[in-house]
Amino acid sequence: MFHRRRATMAAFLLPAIVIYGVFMLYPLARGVYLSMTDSLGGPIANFVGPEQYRAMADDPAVTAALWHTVLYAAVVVVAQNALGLLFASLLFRRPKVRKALSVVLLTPTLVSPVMAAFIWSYLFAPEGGINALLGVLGLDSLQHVWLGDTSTALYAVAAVNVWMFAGYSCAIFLAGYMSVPTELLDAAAVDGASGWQRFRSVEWPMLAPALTVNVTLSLIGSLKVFEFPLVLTNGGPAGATDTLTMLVYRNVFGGGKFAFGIAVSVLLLVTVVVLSSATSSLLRLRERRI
């Protein structure tokens, strides 16, 4: 009777064991097999080792853009964050407009990353929208060529990011208020604790579910950006916005250098996994604590 059960479960489990395989490992066994070739793309490919990640090493474009994406996954993990996080504790306390402005933070969403990016290019330009705001509020000497200045173009592309996603982040944190127990609140409420007092005794501990799932979300979001920075500035100026992704898609579709590019493809998954399982495991710890 046991065994009859566990080959119905296998039987049932055997359909989604080859999908995964054959779209998900065969893929990642090929492209590491890859990028220990000399492959240009074509059917014809030399074993060669760890030849590629050799060059990738003594590579300092592979460097700066490693740098880059790392910094631009906290930029946009910390920013996005705090807006969701502000904006589900001030719809939590206005029940009467939380439908609507709820509706309102999620609408950016609604927009492709790649047309997102296009606005976002017209509002960012030297006579866009950004700098005419600025000129209009009396702030004329805070106008800048944003996406060409190489110390503010990558927080500018972060910028895009964060405004199009907050509302992902402001949903999630505002179903983990939903999960509060009005109890505490209103207990804390009776004993005078102020706002704040509040917010970091009882509502932030209550959120850590809620923080673990915003922060691993847009980590590995960011970490795999691409539209925003080939639309916006196509990795420029000087590199400033070459991400991993970047190098990924110019060596495999315009560099001629097809195995490195892999190479770097597997740069960049080693990079989302060791990143995203060590902040995940970290935040899990501290729910555990808490």
Second form
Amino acid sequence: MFHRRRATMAAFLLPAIVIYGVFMLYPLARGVYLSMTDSLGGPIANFVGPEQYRAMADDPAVTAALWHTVLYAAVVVVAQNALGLLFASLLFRRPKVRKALSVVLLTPTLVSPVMAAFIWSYLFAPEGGINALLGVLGLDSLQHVWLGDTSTALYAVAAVNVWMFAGYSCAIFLAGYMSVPTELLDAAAVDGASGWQRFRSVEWPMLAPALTVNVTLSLIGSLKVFEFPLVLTNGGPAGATDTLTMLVYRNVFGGGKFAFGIAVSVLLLVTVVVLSSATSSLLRLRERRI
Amino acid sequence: MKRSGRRLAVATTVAAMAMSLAACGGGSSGASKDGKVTIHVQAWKGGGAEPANVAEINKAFEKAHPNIKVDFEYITANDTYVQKLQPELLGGKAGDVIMVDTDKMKKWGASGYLADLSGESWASKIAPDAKPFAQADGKTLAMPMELIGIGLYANMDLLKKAGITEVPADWPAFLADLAKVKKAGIDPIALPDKSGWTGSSVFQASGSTTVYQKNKQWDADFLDGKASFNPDWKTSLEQLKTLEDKGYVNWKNEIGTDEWSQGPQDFSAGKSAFWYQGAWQVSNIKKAGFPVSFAPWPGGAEDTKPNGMLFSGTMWGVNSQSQQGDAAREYVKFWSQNENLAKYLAAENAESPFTDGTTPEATETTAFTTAFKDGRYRILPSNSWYGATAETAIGSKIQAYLLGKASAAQTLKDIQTAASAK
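Form predicted on its own done, so how does the form predicted together with its partner chain look?
Starting with the chain above, the whole complex follows.
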């Protein structure tokens, strides 16, 4: 009886395992294999061992792109979640406008990232909307060539990412807020806790699961960012916004260094897995402590 | 099995980038019951803002070959084209005839995707200067369609307002004209460089005069380790910086502006006296309604006539996996014939790559074609050290230099490294 149940379970699991194996594990293994060849993208691919990885280690462009990727992710994760939390907190306290404003905040998420980046490239242009707005507001001293300066380009690209997905983070935090027991909030109010004290001692700890989800999702998304630097800066100026995905793209499609590009994509995969697993584990540990 | 495994792995690994484009595979070529053959032709010219008379030539081909139908597909240039073609070639779904440039010809040729066209009748008529750009490992893998100039555009109306009657031919005259234009309250020159193409290209164009008039064999010498960028290309690099030092451009602004979308729009709108781009834009700019002149970059010393910089541009390759190889070759042969290719060259304002070819005459390009006819030109060595990877790297290094992030010596050293990379 027990064996029959196990056999039935295995039979139901088998299609999923086969699909996962064929479409995930096997391509991944083949990808790793291809990164150890001299493939130019055609049918000819000779095994060369870890040569592409050695070339990658010697290439300052890869080191720079790895740093840009991590910095970009850090900026996006912090800014996106801080803004999302701020909006969620405000909306939670304003139930009458919550629905309408939630929709407004989520609207940028519905736009195609390529289209959003294209529009923002005009806004960031030297004579674009942002500088024009600063001029109208009398803030001429703040006008800047946002995408043409190596010190601001990466942050400008990150800002578009934050603009697009802050509403998404807000929605998750808002769902977290909804699960906070009203008794706790009422008790804190009766005890005379101020707004900040209620947030710090009651809401923030109770939002731990939402924070874990938000940080993990935004981290994975921003480490894999591609459309925004491609359309806004094409990796420039002077490589200041070159991310790992840009290197993969350029080597696979533009440079014809297919195997090298695949090796960079393996590095990206490892980076995403290591950073997201570590962050997620730490945040889950925090949840349990709370 | 092995091959399908690779397809699967590749498709999944790069799926996020390629999926939407790869899904539109070819598959329109073939033979019908009545013996008619359809060939699928893919190109980045012939549509969008660059119709380039391709439709007319295709129509003429179908008229001359009633048994062959052309299924023409226009694909946006550069990355988009490669994103679409690369997976299609890998999956055996690409067109029978595909547009390539030297860089793609070399890469796709090395992967076995392009048929050997060395035996075609037109192959022996390719001009000696153009031949190396259509060949790999001694085989002719593509039919060159043009040698196209990249140079300086001048809005003659704006120059006239500043009291200038002709396009400058040397560097001192150019600086003097820029000063006059600026004094007249006109934006002197637009060099939008968001993707790094303009900086890299002006560097090359200046070198066409400053480097190659001293040593025509510089490319060969560089590949043999007998020449280096520092100090040979120092003048070319410094000219870019001089333009900012004298207040004619602001490189931060230029690097924040897109050369392919904003650049042509701004120059057509009459926003600057000079601009830098390829001759393929002449037809579009003419529509703006002001007299325009296209000339070589005036980089040389006083009284030096400038060299024009040419690019071995578009070429036709035949897919080695094509089921309609004969019809595909016939199509390419038709294009090689002078009376047909001339229509394309006229639209492109390009020079013929064939010994018996006719280079079109246009008032706008007189300065450039004169340099070409005088033998004052250099072809961008996209078949040796200046491939797509080097171009991207050089563009990025020059951006760093222009933004004050690297010295001239360091930049030339970086360019040397990028150009030497295999």
